[in-house]
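As a starting point, one isolated chain is supplied in structure tokens, in the form predicted alone.
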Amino acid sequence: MIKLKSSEEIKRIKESGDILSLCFIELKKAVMEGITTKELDDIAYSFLVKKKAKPAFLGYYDYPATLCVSVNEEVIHGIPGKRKLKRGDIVGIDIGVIYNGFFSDACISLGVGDISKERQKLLKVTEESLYLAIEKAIAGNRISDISLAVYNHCVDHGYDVVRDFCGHGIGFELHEDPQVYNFRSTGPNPRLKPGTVIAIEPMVNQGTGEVLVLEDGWTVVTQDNKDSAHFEHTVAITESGPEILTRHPD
């Protein structure tokens, strides 16, 4: 069942989303060769407990971090730990961030240092599917809009999509109804309506679609240990259009 957002909780799920994009202000500073990826998540667990606010992941299904830190090959679900990051690395981090109540999530993937064309392609093409995937947000679309926009974006780039895993509803949970695919599914379609509150999140691999999960239980990766890369943002959709809720102002 989609769960619709009033004017005033799609506000409330906002200021989540504000103090995740400030996050990401002070995670985008600390990115550079050298950092280990739970200094990462000790950056991002300091700032929001600052602002008040608590980290989504946290103990989610006895999840052990604030931050997912996906670094290459590593699709989603990195769990942060002693590796350090490395110049031409890149590295995809995912937050989920709870405010009075009310969730958002979003990830970026960025550059170490200098990277390759082909790694600052791969993370050009991905970012934009999401931005094309925002666009097909709005009231009287379906959900298999938005999952097209992803698809066919990637792979006319020579890219392939993660099938096993797919964006969400959010706002008073972390995982609600419905699930956003990146490619066509024969799974449920639902027509967009106003009040739809939903995490648009493009997981693009270099190579083939197909992951593998680690012993960990968490970390997923590529089959074939190519790249991948992961933008993530909550939307909402309005009458007005959609409206990007992990953005910030500034």
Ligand code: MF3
Contents of the next structure:
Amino acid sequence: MIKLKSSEEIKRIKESGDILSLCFIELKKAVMEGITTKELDDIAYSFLVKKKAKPAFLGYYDYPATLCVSVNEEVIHGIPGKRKLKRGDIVGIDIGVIYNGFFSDACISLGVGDISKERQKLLKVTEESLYLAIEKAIAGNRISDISLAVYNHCVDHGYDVVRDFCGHGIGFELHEDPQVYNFRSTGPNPRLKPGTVIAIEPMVNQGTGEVLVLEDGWTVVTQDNKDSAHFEHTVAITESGPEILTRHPD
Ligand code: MF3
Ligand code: CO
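Output the structure of the form predicted in complex with this ligand; the preceding block shows the form predicted alone.
Entire complex below, previous chain first.
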């Protein structure tokens, strides 16, 4: 069941999303050759605590960290640890925030120093697919309009999308209905109404969209070991169009 949010509630989710996007400003400054993914996690945790917010992933099904940090062939849910970022890597940083009981969720993928043309293109196309999908987040459209915006853009550029994971409703909880697929699914395909709040999150692979979960029970990697990119925003469907709730004006 989709729990619609009032404009007051959407405002609260945006307060959570503002803290989240400010946290990205700190993390972007810190992403460089030699930093460990755990050090990035420590920066995010301290920042959220300082802002009186809470990490939404920490403790969720016993997930052990504030961030998911996924490097190169890692798709999502990389657990921060001793891995040091290297020049030329691409790194996905995913954050969930709870503020005054309201949840927001977003992810960016970045290059570490100079990255190859191929990797630049993968990041660019994946991010573009997120914004094309957000344009479809309007009342009267269906989830499939969002899904196909992601899918068509990525496939047109020779990439494949991950089918084993999807975006989701969000706001009162981290994961709510509806599921927001990145491909044409036979699952539920509700119409979007004002007050629907969703996390749209293209997960896009250079090679096959097939993935595996590592023995840590979390880290999702590409089956063919090729690169993957992930971008995500929390977006509200309003009477006046899509509103991105995880993008601070700064
Ligand atoms: N952004 C991811 C998601 O939407 C991260 C979840 S990590 C978890 O669903 F630990 F919270 F599961
Ligand atoms: Co999410």
